[in-house]
Amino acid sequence: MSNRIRVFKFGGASVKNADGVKNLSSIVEKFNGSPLAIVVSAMGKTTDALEKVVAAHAARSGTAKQLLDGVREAHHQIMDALFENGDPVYDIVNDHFVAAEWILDDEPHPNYDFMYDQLVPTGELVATAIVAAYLNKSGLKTRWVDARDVIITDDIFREGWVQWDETRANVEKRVRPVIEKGEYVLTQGFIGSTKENYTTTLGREGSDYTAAILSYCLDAEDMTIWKDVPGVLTADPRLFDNVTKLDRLSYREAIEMTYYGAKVIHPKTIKPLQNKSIPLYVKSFVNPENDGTFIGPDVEDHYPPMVAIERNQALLNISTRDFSFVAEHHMRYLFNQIAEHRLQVNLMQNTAISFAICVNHIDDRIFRFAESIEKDFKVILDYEGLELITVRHYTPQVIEMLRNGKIVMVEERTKNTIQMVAKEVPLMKRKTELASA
């Protein structure tokens, strides 16, 4: 048996309830004896719920603690189904919620993103405390490790950039020795810490990236993401019928798909793995014995059409106020402001006197960006019902199907990829009185 370490990542859907935690334990048990690092996300929709806590606290609505109590109660229900009364895990989980309450006792921090990163990671901390306790109860010797002691980032909150030298040193100090002693390491996805010990996050859905960071630093044999789907699919089965599983993907194709919005893998996940040729498997926690999807080097690039839909989009049309050309110095200024406001640009298009970008609509970032440039530029915002449709390896039939019932605001097309910013429009119907006249 290889003594190289494997890295598993379990998302929120896999631990959304007590049965999910038990199923995770049964999967880990099948690899008993193999060196293993496990990354776990917040349970179910906990991150969404904690984001509402942050928003309520920022708005001084008076409901933040009530919302936090709802999150606490949901976790207590899961613990009650897994543990006896008096188990030490109750005190551990309570300590994490008390730390969150202390934040709510203070005035809202003026930096919303900073406040977000101090509150929302509570979900990962309590989820991993519960899962680690249950694995140990099941006879699977597991060490809970605080990811904030391992993954060091800069001080860009909600989108921390990994400081690789410090992170590698911490992995060697805090993770590898535990595994070499024969214990599993279980840690949180999504979160890290600045050098000043402030909690940061790696971007929404960043737990995949955490697992990739550990895989890279540990020279892992492979990494597996456990999902509620059988592998990487040609489209989201919640939105489309007749989707198919892809048995194999190249790193390149996986990077393209995640960049364009495929939800199965976080966009930053592939690069650390590619750098060391570490294979990635996407498998089903519902049917763990199935093969899933293999992602790695030396995979043939012949694929069917693959569709990704990104909702909650905003389209910004930017033009100079004096109708002058959008020149190089304008572009430099605009890109600096885009970076400053942490806008994630998914598509851009320019003409002589205008520049259009499609970005993820997160919080109030587009409004703050528009305000920052309003002196020199006119900005027209459109964010109601917009979605970004991307098709890799498109065919005319697929494009026609996706256009049906929509108005396309912006379109970009290359040899292998088409992107459309679109919104649904009601179909025109002839009025009955006119039709019968």
Ligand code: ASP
Given for the second form:
Amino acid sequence: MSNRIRVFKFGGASVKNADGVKNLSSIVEKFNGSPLAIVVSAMGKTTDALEKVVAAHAARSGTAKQLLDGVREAHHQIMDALFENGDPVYDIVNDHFVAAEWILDDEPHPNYDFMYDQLVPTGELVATAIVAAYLNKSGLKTRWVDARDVIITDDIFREGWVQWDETRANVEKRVRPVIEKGEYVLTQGFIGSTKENYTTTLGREGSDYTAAILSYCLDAEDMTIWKDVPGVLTADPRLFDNVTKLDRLSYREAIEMTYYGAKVIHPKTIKPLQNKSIPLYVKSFVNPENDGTFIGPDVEDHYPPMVAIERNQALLNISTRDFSFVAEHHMRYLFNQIAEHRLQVNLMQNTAISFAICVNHIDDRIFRFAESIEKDFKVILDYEGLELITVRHYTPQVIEMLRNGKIVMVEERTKNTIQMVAKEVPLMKRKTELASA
Ligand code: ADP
Ligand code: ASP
Ligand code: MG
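Next, report the structure of the form predicted in complex with aspartic acid (ASP); the form predicted alone has already been given.
Expanding to the full complex; the earlier chain stays at the top.
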């Protein structure tokens, strides 16, 4: 077996309880002998719970500490099932919760995103403390590494942009030597630090990306994401029946699907791997012996139809107030504003006097954007129950099935991809139509 480092990523579902932690340890044990960097994210739905703590603190609702106690209690239960009373891990975990409590003792920070990044990483910090302690207890020599000493980002809080040179240097200093000495490195996904030592996050579901950053910097042999599904499926099994596993997928297909909402891998994950031709495996942590999905250089030209659904979409119809054409200088101005307000554009269409974009509806960004251009442009916003449906390698049957019961507001087709911005036909409307038929 080659002695190049391999990178494993375990997400929230894999460590949602004590059995999950034991299972993780048994998977690592199976690969005994392989030099490994292991990335772990927060346990179960901890990040959602911590987001509620941040919102409660910002709103001065008086419930933030109580919500944080709930998170602490859930971690205590997991530790009680894994460790003897008095194990040093209890103090380590406690220290992380105390640090979070101190933040709650202060006034809410005026910059919400900054405050978020100081509180929400608690989930990753305690999860990795617990998993590292359990691996060591199981005889798997593991070094807990603080990802904030490795992954350096700019200071865009909640969307930290990786500073590759600094990060690469840190990996050489703090990660590779530990693994070469024969220990596993275990670190947090999702979190990083600015050069000034403020904690940042990489965006929700960003742990996959952390693993890809490490894989890139380490020139890894391969990277494996351990999931509660057998691999990448033709659609989200929570939304569709009759999905099938894709055995092989090209980087290109994986980027297209994840960019448009296939939730199985974070979209930023693939590019660093592709740049160094590092294979990515998506495998089941329930059946680790099974093959899963292999993602690599272009491997196949025939794919079945694959569906990705992205919820929380907003449609913005923008037209000039003076009914002039939407010309190039308008476009330049609009795109500047789009970038300024960090809108993520999934689809756009223009006619002579209007320009429509479909974007992810995040916080109040669309409202701030609309306000910023309202002097010169009329903006009609629609953000109720909208979803973006993307189908790669579509067939007429699949499109018909997906359109059923929906109103399609905008549609765009290329040879391999169809995208539809759609909403459910309201029940009331369907009834009325039937009555008047
Ligand atoms: P993690 O524990 O790594 O954070 P997630 O819950 O974020 O895992 O992602 C796994 C889930 O992604 C699966 O349970 C599945 O419901 C969903 N999913 C969405 N699209 C796909 C797809 N195309 N293939 C497989 N799983 C998908
Ligand atoms: N814990 C973070 C989240 O839930 C990061 C991740 O799981 O990848 O978004
Ligand atoms: Mg996840």
